[in-house]
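Quick heads-up: it's one chain on its own, the form predicted on its own, in structure tokens.
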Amino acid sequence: MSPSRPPANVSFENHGRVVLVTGASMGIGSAIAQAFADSGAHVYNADITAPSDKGGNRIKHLSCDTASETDCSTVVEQVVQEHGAIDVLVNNAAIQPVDSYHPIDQVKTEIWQRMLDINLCGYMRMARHVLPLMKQQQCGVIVNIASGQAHRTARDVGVYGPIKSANVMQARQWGVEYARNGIRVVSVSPGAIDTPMVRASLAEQGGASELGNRHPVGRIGQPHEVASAVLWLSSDAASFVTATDLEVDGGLGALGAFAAPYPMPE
């Protein structure tokens, strides 16, 4: 039986909502930004790199290194100046350098420090600047993009996995902390998703098709499938969902198959 492919146009109405997505110039972040734009939102892409595809007039690129407090503050201020609100923050910007694929005693200090600055502290910086506004609004949603490696691991991902597990706990803590302010905070943990980063990582290790065969659904995921999950979690349809994590991994985690002999980044 061939694996089914869900439609790529699943969306929720977001007309007029203001959405800030970090790291949306490519991969999963790009799919999330485009999905929000297609559903009617005003979308800002906070990324250190400009996208090759501008995404139309509903996606505006703002140069931002989330390792910089000044950049994060400036981006939030600009969005507020233009729209007066931020309804959804998607913390997505993250890195997983090839040089980090080693046991922790073999990873250079500057590499894991940079990963901490972006993958963990970057999420906190953006949230710290957005939360006061959401508290004033008495509403808002923050989505942290974590990873299947937050829940299970493999060899040689001793930096990325622990940081991603912290992204999950950030969402749980913030979700509890700010529920009284009408703010929901959740995390999404993608499994193996068909992005340039994943294909490059797997090129010499069996390829995406071999990894796809490990999944109960018979394939790896597509970026739009993660985007659909984020749209649902950000919508009123998920109004009773907060301080939790959603794994979007085609059932791979249920098999414990992350104990593969190669790393599987999101």
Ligand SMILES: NC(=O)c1ccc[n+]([C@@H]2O[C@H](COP(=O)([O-])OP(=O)(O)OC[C@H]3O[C@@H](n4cnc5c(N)ncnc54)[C@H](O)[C@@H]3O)[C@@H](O)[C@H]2O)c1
Second form
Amino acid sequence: MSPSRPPANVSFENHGRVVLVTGASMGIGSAIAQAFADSGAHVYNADITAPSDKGGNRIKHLSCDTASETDCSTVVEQVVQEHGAIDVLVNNAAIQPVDSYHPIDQVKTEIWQRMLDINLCGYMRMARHVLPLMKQQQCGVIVNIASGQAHRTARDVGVYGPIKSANVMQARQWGVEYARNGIRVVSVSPGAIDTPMVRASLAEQGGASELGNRHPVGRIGQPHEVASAVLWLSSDAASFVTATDLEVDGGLGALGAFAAPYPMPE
Ligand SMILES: NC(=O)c1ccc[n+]([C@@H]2O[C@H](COP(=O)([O-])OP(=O)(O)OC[C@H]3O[C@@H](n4cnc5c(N)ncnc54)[C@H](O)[C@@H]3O)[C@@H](O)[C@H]2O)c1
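Show the form predicted together with this ligand, please, because up to now only the form predicted on its own has appeared in this conversation.
Up next: the whole complex, starting with the chain shown before.
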């Protein structure tokens, strides 16, 4: 049975909307920023590193370490000064250093603390700076990029997995708390997606991998396939969707035991 093929980009209309994406210099964040820009949005990329490809003049890079309170507030202030509104915040910036792939007693303190500060507190920081504005606007969408590892165990993700599950719970909690303010908050949990983060971990494991084959669709995902889900969730087409999570994982999560290879029938 041959693997499914990723479709061409699916587009939504985002003309004039203001979108802030963290960690959009590469990987999934870059695809999300590009998809919003292609559909007419003014997009800001809050990333600690500059992008190698600037993605046209609809995406503006603002240097930002989401572990820094000052950086996060400065970025939000700048967007508000330039556009007076933020329609969508995508909390995407996260790290999974190869040195974190150990049982937790073997992960160095500075590594798990940095992961907490970016992957968990970074999402909280950005949301706290954006929510007062969204409350004034009486509208807005926050999308937390979580992970399939938020929902089930896998080997050596004892730091990363629990923090990602907190990203899911942030969306559920905040989604309920701000529903009456016209603000929707959701999380997206990708399966394995072809990005620098995944390539780094595969390289560490020897490069070769049957990772794609473990997904029922027979392949890992492409960043634009996560971006399509984010665009839909951020659009009015998803107006009754809040405080919930969407797994974008080629069926991986439905298999049960995440770590076990699954023989697909021919
Ligand atoms: N790639 C996957 O298979 C996969 C699967 C599930 C979930 N995710 C999640 O998707 C998101 C994106 O992952 P990716 O694979 O594209 O990662 P990536 O490493 O390819 O890109 C991450 C981006 O975040 C930026 N970044 C890192 N630390 C930052 C900080 N402190 N402040 C601001 N920006 C920072 C990086 O510079 C980079 O541009 C993450 O939340 C990750 O946990 C990825």
